[in-house]
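Here we start with a single chain on its own, the form predicted alone, put down as structure tokens.
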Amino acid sequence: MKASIHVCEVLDLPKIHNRAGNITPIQGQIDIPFDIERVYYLYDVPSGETRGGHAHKNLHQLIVAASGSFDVVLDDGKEQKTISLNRPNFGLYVTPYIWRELENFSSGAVLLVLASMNYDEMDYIRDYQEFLTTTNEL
């Protein structure tokens, strides 16, 4: 199947409401569609700086503004978008081969990733003509 940024959509996530604070469960398989493997943050992230700038072979993702915001540019090699996520309980779904940079981000933000697979180097692809020539052979 040709990645396409189609396929990468916002997911609703559940939102469990409180006077004493709101919270949102994400489970694997249910919530989303995959199993989590690996969770991991960023933050602290300098005015200016974009992050991402890769794509993977096989990891699925789910990123998700756990605090402030940040867009994300999805790129499948023909076509591009720009996701706008402010909002702890909205979470980007993100497929293999599509190449992603993250940038805008506000003061304070944290963007949560939630990862189908454990860290793999060999998975990633950082060459931007390598990407554009894999996807062409997809």
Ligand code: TYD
Contents of the next structure:
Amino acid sequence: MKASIHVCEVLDLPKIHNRAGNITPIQGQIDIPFDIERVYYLYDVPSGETRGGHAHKNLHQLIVAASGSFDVVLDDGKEQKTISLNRPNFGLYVTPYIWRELENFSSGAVLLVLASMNYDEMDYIRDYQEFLTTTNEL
Ligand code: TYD
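Got the form predicted alone; could you also share the form predicted together with the ligand?
Expanding to the full complex; the earlier chain stays at the top.
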């Protein structure tokens, strides 16, 4: 089935609130539609810098602004949309075969990623023309 940016939604995550602060727990297959195998986070991104610029063949991800804010530009080869993340209790679900760019990082932003698989460079598509060819063949 062809990947679509419309499947990539912002999920409203649990938030346990009391006067001493908040907790957001994220459980695989309960709060998000995949098992979590890897966690990583981007931080100390210099002002004006962009990241991403690739798609994955099999990886599912949830992207959370654990601190600060940034924009995620999603592209399925036909359509694009930009999602701004700025709250730790919302996460953007990104499916395979979606090209993503990460931009407009605020100072001190922490981009937390929950991923369905361990790191595998073979799972990346890093060339945009190859991405377009591959998605059209799906
Ligand atoms: P990349 O996923 O391209 O980063 P971004 O999308 O944020 O621009 O990864 C950058 C480098 O870090 C690349 O050389 C691979 C390495 N890396 C790992 O070794 N393990 C990981 O889990 C991740 C996400 C990246």
